[in-house]
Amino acid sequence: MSESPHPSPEVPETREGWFVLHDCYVVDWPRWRACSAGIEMIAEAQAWLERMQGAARGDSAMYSVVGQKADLLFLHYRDSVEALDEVELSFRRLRLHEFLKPSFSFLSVIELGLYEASAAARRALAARGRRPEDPGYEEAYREELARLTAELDARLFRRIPAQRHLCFYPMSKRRGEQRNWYALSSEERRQLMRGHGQVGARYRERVVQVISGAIGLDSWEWGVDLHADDPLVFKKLVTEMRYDPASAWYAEFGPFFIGIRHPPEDLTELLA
C-alpha cells in the first residue's frame, strides 16, 4: 500500500468514554519490613480501594505486577481528569504511600475509532442521493453516524473487565521518513485498521481489549489493555498483531506490564 504524497486533511473521528489512569509503584521493602504499623496501614489502604471500586461514575482495580517494572498497578476509570486527580491525591494521603515509589503512570481516555461507522454513514447518504456539498449534509451525516454508533456507550463507559490477568502497554504510530501513519489518506488508514480489527476479532471470546487515546495527554499516543484469564493468549494475540501491516509498518510499542488482579483483602498477603 503506497503512502499519499500529501497529508490527509481528514482527521479520524472518535468517540470517548471514561478517562483512564494506570498508576504503578514499587515497594520500598527495607523500610516497609522495618515498619511497626504495617497492619493498620494495610487496613487503611484496603478501605480506600473498596471506596474506589464503589465509585458511582467509574471503577478501580488492583494488580500485582510480574517482573521488576513495578510491584503494584492501580487501574482507575473516571468521568473526568479532575476525578482521576482526586483519586491520585486521596491515595497519596494514605500512610502506605510513604513506602511506595512511583515507577510508571499513564493518562488516557477510552476511545473507539469511527473509521467504519463514518464510512458507512457517508455511503448511506450517498445511496439516498445526498452529496457533501448539499445544504444540511453535515447535520444529516451526524444523525446517521449517531444512529450507527448508538450502542457504543456500553464499551465506552464500562466496568473494568473482570478477567484475572492484565497485559497493558502504550504505543504510538510511526512518523519516520519511510513510514508515516499521519501522511496516509483516510481510506488507506481505514483499510489498515479494518485488517487490524479482523485479527482482534478472532480473539474476542478469550480477550477483552480496551483501547484508550493519549494524544495530548501523555508521551505515547494510545494505551492498550488486554484482559484475559489465560495469560498465554497475550503472546498469541500480540504476535499475530505484529505481523499485520498496521503494526508491522506503523506501530511503535512501549513497555509491557503483566498484572494479576487482586481484591482489596489480598493486599495483606501481597505486602506480607
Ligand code: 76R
Contents of the next structure:
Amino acid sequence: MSESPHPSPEVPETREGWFVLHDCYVVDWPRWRACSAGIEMIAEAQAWLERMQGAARGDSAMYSVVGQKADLLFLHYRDSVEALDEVELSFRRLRLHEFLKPSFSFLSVIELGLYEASAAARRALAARGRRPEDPGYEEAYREELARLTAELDARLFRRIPAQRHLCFYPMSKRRGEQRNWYALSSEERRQLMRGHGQVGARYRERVVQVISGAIGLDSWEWGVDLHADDPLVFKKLVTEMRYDPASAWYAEFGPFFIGIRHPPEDLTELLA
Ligand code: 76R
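Now show me the form predicted together with the named molecule, since the one above was the form predicted alone.
Shown next: the complete complex, the earlier chain at its head.
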C-alpha cells in the first residue's frame, strides 16, 4: 500500500489491506424454475467460484443469505479495485447471471485503525526527547510505527475466515448536531475505541471481526464482517456493543445480512 505523509494528527492513522466486495443477489425463481439448461449453468457457475477461490492475491466465498434481502452473497477480497471489477465482469458473463437480480453491494478495503499504535509511537519518541517540530521527527515516527505494526499484515492480507456463519452490515459514525464523531478530538476517539476494543476482546475466541473502511468508496463508512460458528454470538456481541459508548452514541447501521457459508458444489442444492 502506498504511504502518504500523515495529513493531520486529528485524522486517525489506518493500514489498508485487501479491497473487499460484498455482492448480493436474489434469484429470479419463476424464470429459473422454467429454465431447462439449469444443470450446465450451475456447473459453469461452480467452475467460476472455484477459480475465484483459487485467486493468488485474495480470496472468495459464497454464502446463502437467510431472509429476503438476498439469496446469495459473494464475498471477494482482492489486491485492487480493478481486480474486483474483473471478478464482477467475469461473474456477469455467466449464464446464471441472467437469472439473478442484484440486491446489494458494498465496496470497501480491509482496515486496521492505529489509534493505540500511533499514540504509542509518539509516546516512545517523546520519551526519547524528540519533539514533533524537530527535523526528522516524521521519519522517526514512521520508523517507530512500522516497528510497532510489523505483524499487522497477517490481518490485512488474510484469507476469508472459515467460520460457517457470517454477519455483515455497513455502518457509519454519527455526524449529528449533538453527537459528531468527526468533531471529537483524537484523544476522545482513542478513549472510545479503547473501550470498544475491550468489549470486543471478550469475544475473540468466538468471533473473527473484519473491519473494512468505505469512506470515499461506498455509501456507508465501514463494513463490519463477523464470522462465527455459532450465530447466537452475533446477537450477544452486537447487543453488548450497543451499550458501549462508541456504539451507543455514535454508531448508525445499515441492513444486516446473515449468511451461511457454502462450497461451490453446494450451488446445485442452493438453486434446486
Ligand atoms: O483491530 C483490533 O482488533 C483492535 C481493536 C479494534 C478496533 C481499532 C476493534 C476490536 N475494532 C476496531 C475498530 Mn471493532 N467492531 C465494530 C462492530 O455493532 C456495533 O456496535 C459496531 C460494529 C463490532 C461488532 C466490532 C467488533 N470496529 C472498529 C471500527 C473502526 C472505527 C474507527 O476507526 O473509528 C468499527 C466501525 C468497528 C465496528 N471490534 C473489535 C469488534 C471485536 C469483536 C473486536 C475485538 C477483536 C479482537 O480483539 O480480536
